[in-house]
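First, one chain by itself: the form predicted on its own, in structure tokens.
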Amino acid sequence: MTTSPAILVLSALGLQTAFQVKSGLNGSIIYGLDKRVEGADASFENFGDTIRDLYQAGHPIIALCSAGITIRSLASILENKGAEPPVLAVADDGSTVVPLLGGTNGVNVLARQIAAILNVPAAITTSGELRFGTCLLNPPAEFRLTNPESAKTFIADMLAGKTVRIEGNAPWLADARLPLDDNGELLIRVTSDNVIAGENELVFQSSAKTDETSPRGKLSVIGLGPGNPDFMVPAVKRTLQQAQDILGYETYIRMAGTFRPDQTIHATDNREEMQRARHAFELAATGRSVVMISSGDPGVFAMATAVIEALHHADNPAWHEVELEILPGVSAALAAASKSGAPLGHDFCIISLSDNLKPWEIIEKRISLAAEADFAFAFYNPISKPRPWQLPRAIELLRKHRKPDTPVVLGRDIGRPAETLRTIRLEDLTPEQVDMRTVIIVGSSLTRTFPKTGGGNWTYTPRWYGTKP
């Protein structure tokens, strides 16, 4: 998704410089303080908070302020290099033109642009840059780095003295200062195929195809976990940095960070899951690189199962000469789990009350047969609008086979910034404490909770059973 580049304007002196910077930027937007700024294209409030929302949303930023004021507000949301947007602060009177975020992303590009825009010098301080004329992680759009991960390395590798051979057609590196040498230790690799790049390589795939031959597609279901990056897996991170297109509900994709220019956001309706998958491998079938996002865990109450579905129903044999891996996250339950102690610590079960794709009969039946097993619980979905009066007899269900004081834990949010986590006693629980963003875990007949030091409580079922040990 290419999104438009953002002018944030805090004076009157500002504005006559944006404007200038907009007739040479294409698209562009410029937004200006209220009260401060008149014949802005949109006013703002807080800075801080648009400034943090166009970051997230992943639009260019150039501020019309201090480095240090952009810096300063942009500093608790900054997780992923490989993804960052570019960002500039350029002087009030136009003066000055400072790149602050995203080197791999094309900020030295732009910023050169907008200094030429306004006759002045861009102070680049990229060290690679400086010395080789190029950025290596930011190719043209008909290229793709594909391990942006190795990329730091093998700079830091020129600057130290090594020298590298081309392999391939790289005509944006012909006026490139870099030390070539036929027998160069580094290899930079420039082919149409998917390949695995080796060590000190980089490889950039061309989009160019031809008619006998594809690279082969791939489709990558990963899990964000609760929210948090913290609890994202690294190899999840890697999969965001290097897909081509994202698919996922929209929620979700808000979650996973802001995207370079060059990533095709395709964002769908909760509800769309089957249409979504489809999608996904129809994008993989024609040789790209694309990433379906769930919450939590893949394969938790969430797409993994759909897509797994649509391929095994497909009678499209492209779609079964995809590239497919299911990533794990961490799912609601036990990021909930691990916040109150180990609820989780023994037996458990994790039962949906929502019953739009199951009949509720399966679901009480379900709840009856593990609570008389004495399953430590967690629940999915425990109430909505439409379904009021589920949770309640989900309790009721419960009641019978648990004492009054069997510890609950209400997690909602974990990992995001609402987040709330408490424990109550099966006797306190009410509908009106939980909805569709709690996770609720029922303790079985040997959970325990005790105080925790600082306020709270710790909770945790033991792993013996009957007689401790």
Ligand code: SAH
Contents of the next structure:
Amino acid sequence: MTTSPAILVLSALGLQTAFQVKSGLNGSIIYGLDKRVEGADASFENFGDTIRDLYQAGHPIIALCSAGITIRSLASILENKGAEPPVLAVADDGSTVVPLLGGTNGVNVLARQIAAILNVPAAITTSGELRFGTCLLNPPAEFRLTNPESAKTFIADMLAGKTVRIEGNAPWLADARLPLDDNGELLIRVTSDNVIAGENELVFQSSAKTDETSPRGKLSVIGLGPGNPDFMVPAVKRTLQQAQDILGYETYIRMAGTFRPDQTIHATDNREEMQRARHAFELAATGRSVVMISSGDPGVFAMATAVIEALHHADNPAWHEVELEILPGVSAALAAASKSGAPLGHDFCIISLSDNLKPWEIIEKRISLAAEADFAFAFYNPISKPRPWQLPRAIELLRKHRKPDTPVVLGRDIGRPAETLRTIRLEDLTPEQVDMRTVIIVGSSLTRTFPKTGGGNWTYTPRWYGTKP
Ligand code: SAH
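Now show me the form predicted in complex with the named molecule, since the one above was the form predicted on its own.
Let's see the whole complex now, leading with the same chain.
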């Protein structure tokens, strides 16, 4: 996972301080507020969204602004204390460093480091750390506290006078001022084994066991949804932040938002899906975090299948070691349906009209049988220059089974700036109204439509069938 520290800057004065901080923090990236801050590594438009995305992606955050703004922006997503990255507010003139969140993940260590760079004191407020001179909860990287949930009580007990004994080798505690006693009631255990922590005990597991799988690369096949980032699931946003390599069509990469300079973009217009899938595995097998971008849902006429198929046929054990995940997105049919009402509210089928990968006969058969069975339809890949006659033929088949006034929804560029949505009747549907950026929804015999106040129509297919209950 990429965990480069993110330095967020809102003012020109802050940028000077940010450069100073960056000079002492390897791999950190300066994000500047668009139009206010010039010369940052990357820019952002909305402070709240940016800090929340970075936080959820696990990046240490150094905000060159007030503690109040920082906390208020994160308040809605503060949940899991153990999992959060360090978050600090630094005065934009560099005069003070305030650790705010991420006590179990080294915020005080980072605060001291930044304070040393700026030559000011760090505003440490953690009583256990002030008293014992160490952040017990933040061991070096090769150790992991397995039961952080017990830490608060453990430290409170020490502050209240209980003594502690150490089992195993804890070099980072050598200089600490812990109340040590061979018969201590509290126990700090350092081990490479998987042990369950007892009461009054903190267990630090050394990397011999915990890091067993950490060279493992990761491949995430994600769906962006139709386009608007509001329709992108949070797990996808997080994964995009964490990615080291991003693969996909250039259009989708642009849709996915902005990337940091440390992220590598592999834009492709390569139509060979299997080739792209193999490229993704090759990268991930070297231990990198790779994201493969699809629009809509990655499992609907998109990259997830090619990726899994490539894995199925791969005899390279390194590919099978890769941690593979598929993250869903809102597919075009669902996005268009929701804009128009609920035309897919009853049984429906999704058919791609592209005969690039399947024979046209099977498409005709499916349309005819599904139309006869009175399914509603969503048609993807409806028409293109090399495939001009297929859509007219599909319309002809539909008209055999559906009445002329059957509602048809044409959704084009749904969720994108050029979005259009029209509801027409089957008898008025012509291929000229449709292109590759359109999804066509054709109603069943029960699909109804009526005018919406303010223009347009509501279209819906009732949940019931036959006679109304
Ligand atoms: N994985 C995508 C579908 C890829 S197939 C998804 O789940 O949405 C490409 C087809 O999807 C296009 O030809 C078009 O029919 C449809 N499509 C994709 N995005 C669309 C959008 N934003 N608006 C309308 N149709 C879209």
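Numbering follows the first chain given and starts at 1. Nothing here was measured: the structure is a model prediction, and the numbers come from that model. Only the largest set of C-alpha atoms that superpose within 1.5 Å between the two forms is called the rigid core.
For residue 438, the Cα coordinates differ by under 2 angstroms between the two forms after the core has been superposed.
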